[in-house]
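Below, in structure tokens: the form predicted alone, a single chain.
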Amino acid sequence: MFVIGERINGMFKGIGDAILAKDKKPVHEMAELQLAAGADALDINVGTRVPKEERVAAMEWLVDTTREVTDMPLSIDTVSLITMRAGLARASRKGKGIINSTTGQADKLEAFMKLAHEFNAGIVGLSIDENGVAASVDAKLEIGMRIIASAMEHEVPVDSVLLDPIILPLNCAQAAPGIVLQTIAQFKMLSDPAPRIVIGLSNLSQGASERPLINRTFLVMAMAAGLDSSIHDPLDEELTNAMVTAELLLNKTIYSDSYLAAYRKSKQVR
């Protein structure tokens, strides 16, 4: 399961703050703790107190900071094709970048598929369209071809894309798990190779009560659909045992009684 890590954004007031005063600190103690944790990858989101005339500006600089501690995989969260392509740039430097992300939209989607094929960068294509956000499985499984014959045309690479059925709030949307799960199972025949798949998954649990059980509930599900990668917040312990634990019940990993120790210290000697 590829883990990408979701507090480096500035929607967090701790992280906020840390991006209008360029406070370094923060940022690097939230990179280092989400890798600890089992991150694959960091997201990388300004927020919005940012001023958009200094988006550019900031994304550089959240780049740069993070990539201080870090080379792993930075994905760059801003809907700007401008701002994308400053945070790729830095992010490209030592490491790998990942867009975050283009939509369907016929001139978004050859803008950001312009941009990955340059970078070398993966890319995450959301089922949303002129649309809007696809309501049926058939609806995101015409966007998922899309973005794919996308990829294609650009010479991106088809294990490069990562598809995104988009996962609703429960609490106004209680029938989309149910199609996002179908829809993960599907868009794995859209080709071979088979493009990955990814959901962010705290949109799932907005608004609702009960939002760690709700989380890591879906998490499992999606797993056994054949979920690749989640954006989420690793530093929630129970999540990553319940997604650790979904792994050895596919018989991705080997069984010891220590087993989820043993993904801890893998993850501390990346």
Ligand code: THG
Contents of the next structure:
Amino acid sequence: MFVIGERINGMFKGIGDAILAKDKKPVHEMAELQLAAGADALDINVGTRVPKEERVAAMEWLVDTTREVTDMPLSIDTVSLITMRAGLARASRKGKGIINSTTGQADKLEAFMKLAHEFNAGIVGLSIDENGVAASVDAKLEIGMRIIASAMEHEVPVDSVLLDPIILPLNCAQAAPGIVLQTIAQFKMLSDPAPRIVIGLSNLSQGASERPLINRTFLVMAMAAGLDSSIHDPLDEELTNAMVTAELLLNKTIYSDSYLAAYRKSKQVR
Ligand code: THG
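Requested next: the structure of the form predicted together with (6S)-5,6,7,8-tetrahydrofolate (THG) (the form predicted alone having been shown above).
Now the complete complex, all chains and molecules, led by this one.
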């Protein structure tokens, strides 16, 4: 599993405060903690407390600050094309960038795919179009197909594309997780090589009690359906244990009695 750490996000109070105060330390610490816990990439999102006209500068500061402590891939999380270009340019100076994200809406898709090509970046494609979040398996597949076709057209390798079927909060759409599981299995058949699949796991449990339990149960189910990557909190140890155990049960790693320790050790040497 390719884990994208969710915690460098202005939505979290400590990071939101740090962005407004231009205080580097909490950002450095959160980057290092997540990487030490196994993150393979870090999501970078300035949040909504920064005024709109300052978001480009805030993204540049947040990416540069994170890059001071790591060369690992950075997932630039914004809906704005200009903020995306600014963040991606900074992230790509030293290591890889990932566009998080584009929708399947034609004009957006074209602009973001061109950026992916220009910066040799990964790109997350959401199951969203001009009608909003696609609700059915068929509608999600149709948008996924459009995203893959656009990647091919713009010479972005299909294995740089991450399709995101979109997880909604359980407490407002209880049938949605089942639809996402079916979609994951079918996304895999859209192309050869198959596209990779990602979810923003924590969305699922927003507003619910038992958040960690809901997150880790669904992560395991989604992995069994074919999930390749998750944006989540790598500091949640029980979540990480469940994920590593699921990789073992899916025969993706070799069993040993100390497999949990082996996972953690493999992440320390990077
Ligand atoms: N898909 C893609 N990118 C995404 C998402 C997605 N990026 C953003 C988001 N969804 C994933 N990241 C988060 C980060 C935090 C939370 C949820 C998703 C979260 N935050 C707490 C809350 O809202 O309750 C804040 C807790 C706190 O303040 O301490 O749940 O789906 N491609």
